[in-house]
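Single chain ahead, written as structure tokens, the form predicted alone.
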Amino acid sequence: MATHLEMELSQLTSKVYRMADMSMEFIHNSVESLKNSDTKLAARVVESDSEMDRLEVEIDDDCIKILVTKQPAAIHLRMVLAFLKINTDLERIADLCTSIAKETLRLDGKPALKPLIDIPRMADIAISMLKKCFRAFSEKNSALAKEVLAMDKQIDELNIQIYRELFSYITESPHIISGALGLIMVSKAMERIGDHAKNIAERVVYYIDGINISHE
């Protein structure tokens, strides 16, 4: 029979996984809204951010309550500490997606400066990173979590590529600065989302192996 601690950890895990699913949906919808000039989808992302904020507070409260009242040890303690940090990373991913959606709203139905190819690729990689993180968590597979670290480099390279391309656009046609800067902001947001996914992978490794690899 499950102990009270195990039941509370199970409920906490369900909430974190729900937040992860929402984060992946945010990434997809925010980039799709920009790609398709879909202001309704963008507005939905912005409106849903408050639900993510509420869930973040709830998860934080649950983690602190478990730490104080149950005083978990060993792997259970690492799970709660990992969830505290993962929770913050997921909430920040949602905030970055909201910024991307707001760029869609700023354009107000007008298409982006150029057809989006690399930014959707960044979104796909980021979603794959998060899926792999939580699969690694479920399977207690730290080797799988470590695979996510290399995937972040792909997002970094695409961000640099987009920056160089848009900067050359600005040099040749200064009148498109606003549109180019908007896409540079979106690309940077996606790069930061990749960083948060990488952070989550590091938290998963800590949970499984008890090793902090963030400074390696």
Given for the second form:
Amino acid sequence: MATHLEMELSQLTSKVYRMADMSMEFIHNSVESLKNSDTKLAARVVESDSEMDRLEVEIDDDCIKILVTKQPAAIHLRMVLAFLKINTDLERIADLCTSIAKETLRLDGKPALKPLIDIPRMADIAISMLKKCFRAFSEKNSALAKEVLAMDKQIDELNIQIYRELFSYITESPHIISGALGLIMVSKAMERIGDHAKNIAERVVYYIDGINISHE
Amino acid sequence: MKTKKVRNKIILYSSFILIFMVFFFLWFITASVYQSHLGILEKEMVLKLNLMEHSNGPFASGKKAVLQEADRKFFTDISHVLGQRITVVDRKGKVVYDSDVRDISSMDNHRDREEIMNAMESGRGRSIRYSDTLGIDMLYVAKLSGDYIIRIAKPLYDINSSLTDIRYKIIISGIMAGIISIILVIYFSNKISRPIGEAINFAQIFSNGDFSKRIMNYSDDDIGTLQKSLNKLADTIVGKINSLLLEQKKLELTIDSIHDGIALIDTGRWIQIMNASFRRILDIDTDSARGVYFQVIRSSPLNAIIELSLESGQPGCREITLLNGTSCEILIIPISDYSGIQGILLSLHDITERKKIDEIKADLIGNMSHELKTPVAILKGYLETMGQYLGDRKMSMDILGKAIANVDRQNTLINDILKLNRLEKSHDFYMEKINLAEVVETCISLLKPKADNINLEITSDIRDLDRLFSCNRFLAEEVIFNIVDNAINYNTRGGKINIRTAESDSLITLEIRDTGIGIPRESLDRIFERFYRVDKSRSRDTGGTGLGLSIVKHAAELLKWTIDAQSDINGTSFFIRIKTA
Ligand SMILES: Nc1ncnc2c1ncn2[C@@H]1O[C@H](COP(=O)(O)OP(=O)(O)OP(=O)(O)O)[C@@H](O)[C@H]1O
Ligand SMILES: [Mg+2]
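Requested next: the structure of the form predicted together with its partner chain (the form predicted alone having been shown above).
The next block holds the full complex; its first chain is the one shown before.
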């Protein structure tokens, strides 16, 4: 028989997972909208950000309620603490995605400066990082979560590559500066999303092993 | 809780019985020894009294009312000889003589003493009493003789000490017997309980899931029968389990072999069943197979649908697109019994292919109508213009030429579509012996004018192909023509095309290499799709519709040739591999 605490935690878990799924969708849809100059999709992304915000507040409230009324211990306590932080990271990811979608809206149907190849790749990596994090969480497999940390480096490298490429474009023809800056912003956002995914992985390790690896 | 062992019970109970028996015998033997001892003593004392009565002492007559000095002396002597206390009491109970007491006047009246009372009534009496004077149990025997009652007393020293001795021996031998019999009991109870232990052990191992063990030696009693039945039971269970496993395996295989994804989720949100296709479609890793659905499935629209259906219990059908681009038709079948909904059965049908085909069809119709309409419109324009300039012969000829070019274009497109249709549908291409070198030459010569237009240089070394191959001329031409055509179309002015062969054991590779614009890596495996064009705008310029390589693919399949392409910044190579054996 599940205890009261376990039941509440399971409900909380389901919300956090829902939020995770949604943020993966955010990443995918925002980049997809930019790639295909799909303003409709972008508008949808911007719109659903409020739903993310609502979920974030709800999860925060739930966590605090459990902490105060149930006073969980050991692994349950770590779970709630991890969720509190993961929650913020997920919300930040959604925000960053919204800013990417807004870039699509700004372009308003015009194709991006160049066909997007590396940015969707970054998005794919970020999504699989998140996937891995939550799989690690479900399976209590900290080794899997640690794999995520290395994946963040790939995103960082791609980001630097995009920087270089866009700088070379700008020096060639200065009139594309605004388009290039837009892409640089997007790439930077993706890089930050990678960082948040990495934070989540660290939280997952903390939840499973009870050790903090964020400053190693 | 530890269960009590049969063996321990047996030992405990038999020890109780044993201890009880020892004490019982102890009591019984002591009591009977004491009784018989007492009987002997009493008889002896009665004999002594009789002897006194019949001896010739002064007292013998018993008629004298008052005890004489001589009588006293007689008693004192006898008391000395016998070593026993002698007391004489008259009928009123007054002590008239006592061998151990000098001053008889101080003694109590003895009338109420039990032995005296009995002697007065029946002539003889006896009793055992604790004597305060001597601090010991005394046996008193009294006899009525004339007006007097003579009583002798004997301390029970002997009898007590011999009883202690006997008790001691009985206790020692009792303890010995107890030890021996407890050892025996332990031995026998072990013997009885060992097979029980074995049976229990076996049952425990079996219920823990090791079905291979059996009880090896049967004991020769009821327990043996029990052991045999246990073994038989185990065999039956293993048989049942195996057949169940087989059934389950069959079911699993069946479910797994279904192409659609199938999963069963209960109201506790647990995934109960999930087949291989379900995992494949949703990209679920095998080791996270079982679990709460929202921890296993990473798709928020699907999870939302599942949650909703679990709550409402309504059947439904939806279409969703997963993040990896797969489109799925989801069928939800609630499973319920009288007590309400038990779970839902989810069936995922991958409709990506179908959607693609739909798109292609829509594309095709769009493309076709565009491709068909444009030349027709142009043609109409030309013909109308021609009508106006019929008199101007040169002008008319010019326009006519353009009109014909458009008709040609139209013709090619229609032919391509028809060809593709034919290649897809029919397999009735007969094989003939043809020289492939000739086929290649024909294609080159057909395309030569086009190549010259942009100053392309075509070089070829195809001696390996200068022999007869079993294949179909039409199909072979389609393959080579289209590839060379592309090599020209996607080349740059002044570029090169090189056609050469390489032969190894049973394989000839025909390579068509160009110095053109190349194909991006991510497009390389898509160019054989219908209507797929890397850069839509450029292909339009070349008049391409994206059907060429699909025709190549189909034709090559029919010929059992394999085609692959490589590309880098220097250009593109197509390899046609032809089996010679
Ligand atoms: N040699 C080549 N070099 C560069 N790109 C090529 C080459 N061959 C094919 N492609 C690319 O592959 C796409 C598909 O080729 P395919 O022959 O099927 O269509 P098409 O040439 O556009 O039209 P069609 O051949 O039906 O007139 C082309 O649009 C082109 O982008
Ligand atoms: Mg072609």
